[in-house]
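Presented below, as structure tokens, is a lone chain in the form predicted alone.
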Amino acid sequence: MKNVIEIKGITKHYKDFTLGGVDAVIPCGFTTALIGVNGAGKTTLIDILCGVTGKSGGEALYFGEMRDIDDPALRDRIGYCSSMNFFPPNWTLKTIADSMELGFDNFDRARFTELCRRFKLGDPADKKQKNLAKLSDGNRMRTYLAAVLSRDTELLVLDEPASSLDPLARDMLCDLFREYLAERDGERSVLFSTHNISDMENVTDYAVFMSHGKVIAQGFVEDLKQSYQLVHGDAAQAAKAKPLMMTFSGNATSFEGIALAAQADKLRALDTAVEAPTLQQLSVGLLRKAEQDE
């Protein structure tokens, strides 16, 4: 298996957090989804790898051979988007149209204009547009996301592209990371950060969770599925279930929570529902497990 990038112990330190050591790899030709909640370092991990801020150590390597992220060469070949400020407040859709233009080579104006329209955004060639501040924080990401669609890149990088979108938004998101993927078959990637899988859960190959500024588990999703079950019973088990699980929340007539797959079957021996869980629910298990440890 290729990987597009490879994470080596990069570190980040401020003054109240640090990041890392990390390592990580994003494995080419899927979706990957950087999974945790607010504060866990996603955004620092992305905004080092697409270098809008340096890092304090380790390394990362692009495509098997690319460390230097300042190389345009290297640069051409990433869409990058984060889901603050990516363009100034008082820019339009033409104007964007317009930098993206002489900024990128690889920049494709019509396909601009198709995706503004299938956004709903209107026409980059109208006369009169609302500028970017008069929009809705889901404009605004829809804008966002057809400005870096719009480029031929080989690997995309998207900061919490889907939290200030409708849930029809985030269908079509997933659809256009299905198309962006299937166009190039096994030579593209998409990597994006996210702290609710949820909506993003049927497009979403490969997971890696952070919690605390560190990588806490990765992995294809289909393999973690089988690492770790859904457990759930009768209050009247739950007293022998707790110490076989990771994570646990009962109340007086249920239990649930996340256990390894390896204690699936002493669960199963006390009589509660054992099943493999979905990506959201195992996000949720692991995450909560990390902030019980910190």
Partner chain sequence: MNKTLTLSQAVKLYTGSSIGRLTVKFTGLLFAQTCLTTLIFAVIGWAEGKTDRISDFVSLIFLVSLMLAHMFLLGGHLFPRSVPGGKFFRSTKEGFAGYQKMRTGVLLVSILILVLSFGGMYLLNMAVPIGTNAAAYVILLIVSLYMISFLNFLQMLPNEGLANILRITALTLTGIFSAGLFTVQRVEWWHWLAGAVALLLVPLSHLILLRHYRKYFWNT
Contents of the next structure:
Amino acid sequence: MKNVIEIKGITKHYKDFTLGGVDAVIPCGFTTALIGVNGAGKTTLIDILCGVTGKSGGEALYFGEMRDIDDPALRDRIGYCSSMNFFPPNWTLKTIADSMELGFDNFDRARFTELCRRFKLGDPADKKQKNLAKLSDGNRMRTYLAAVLSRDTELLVLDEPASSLDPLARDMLCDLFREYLAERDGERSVLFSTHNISDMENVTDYAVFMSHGKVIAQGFVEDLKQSYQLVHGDAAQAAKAKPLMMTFSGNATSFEGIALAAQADKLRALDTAVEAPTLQQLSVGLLRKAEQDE
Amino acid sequence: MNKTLTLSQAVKLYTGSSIGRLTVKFTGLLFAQTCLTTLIFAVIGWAEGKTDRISDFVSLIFLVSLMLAHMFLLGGHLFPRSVPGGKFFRSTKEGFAGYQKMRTGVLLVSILILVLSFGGMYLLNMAVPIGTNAAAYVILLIVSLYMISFLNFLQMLPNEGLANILRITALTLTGIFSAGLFTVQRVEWWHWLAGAVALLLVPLSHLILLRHYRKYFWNT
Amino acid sequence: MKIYQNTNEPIYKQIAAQFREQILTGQLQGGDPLPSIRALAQDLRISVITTMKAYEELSAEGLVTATKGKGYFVNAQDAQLLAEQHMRQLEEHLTDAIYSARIAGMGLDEVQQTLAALWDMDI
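Moving on from the form predicted alone, kindly provide the form predicted in complex with the partner chain as a structure.
Shown next: the complete complex, the earlier chain at its head.
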């Protein structure tokens, strides 16, 4: 299996936060979700990977062959987008199209017009243009997406794209990812960050979990769902079950938590319900454990 | 397609405007404002019969306006990462190279404004008798060039408050001492030398500033 | 393709089961291509890894083969295997029929008569 990015020991020192060392791989041809709470370091990592922020140490290998994120050829292959304030607020569809065309080699104006029409944003060729500042958060995000999707890139890197979108728009975002991947079957990849994976579960292939600037777990979703199990039981079994579990939360009537698959048989013997977790349940479990361990 | 940006394209990428447009806009504003001031002082001067001091005031206002225009021009095109658009610009194909070209383009605009404004003032002087001689203009031009380099160096100060104080001080001093410049009757050899130094200092200060910006501000 | 998103059965198993049935009943012949994993994921609105895992399971069973760069193709099925699959289905259906006959109070002769009559009809 090829990797679109191999991250080795990337670190970044800020006054009151340190990222790293981050070691992770982003597999090629799939959608990877970078999951973590606010402040975990997701945006910093993404910014570093796309050359928006400089790193203090470590390295990343892109497409199995490129190492220098300042190389214009590499930058052209990556479609980066932040979730807020990506473009200046006084820009219009027209200025965005003009600047995107100047900023990259693979911007397709016709495709941008088509996406703007599809997302009901207007026409970049209209005489009267609307400022980005006058749009709702959701429409502004859609504009950013239209811009980045109008480039023929091989890697889409989106920082919290779902945050300002309503559930309907998130569903559409999932479709957009699948469309993006299917268009160049196997040669394109998507990386996006989120603090809430539930609306994006059925498009996520690979997950990287971050907490306090470090990667705490990663893997293909199907494998993760087999390595970790969701456990429910009655309070009566709580005491026996707790030491077998990775995360545990219980009250007077029942308990629940995540356990390693290796413990599943022992837990079943205690008359508990053991099943595969959703990615959301797994995230909560892993991130909660990381918080407790800190 | 393997094109790299020209200076004007870099300016367009960042501002949506071109070198030509920016020049016209700022020169136009500057010139309009100076003409207005000239007219006002001319009327006052003629009314009071003191026509020989009009040029002093006009040139003073012109010089101070020029400084302010340059401060807005040079300081208003910094595009730090925290400002909306900052991340987009840093993700573009050319990255810092594109930024550098934009800043150079803006510097070019500031030089053009300088040249055009002085040209315009000279023509104004010929059209409206306000009593300034050509020598004074040369001196003022040289002072303006030093001012650009000075503003460039000020941008490298880590303490923004201190930088602003120095900017205001420079404006004030220029205002106070410019009066003496207007009495110059002839351009001496050392004026020309100072001018040559000023001319060299502009691109030098620009390059040093950009290197400093790349090291401490661009990607941190 | 019918996929139940909210049951306990993993989606990839459901997909594999449906393709398996299509192959063993001959609806998909040897040499037929399966939809690409990403096109299928797009149509079913699920993740690519899910379709990939379904195909991998079928591949491990020898029902399909992955061709590099071209996708997955159905393997020519053993006629014997197909026959066995159908025989198993016959037994299942007959067991159901016997169960129903007992409830209806039908005897073996009556069942055989019904079978003969249906056999001659054009189904």
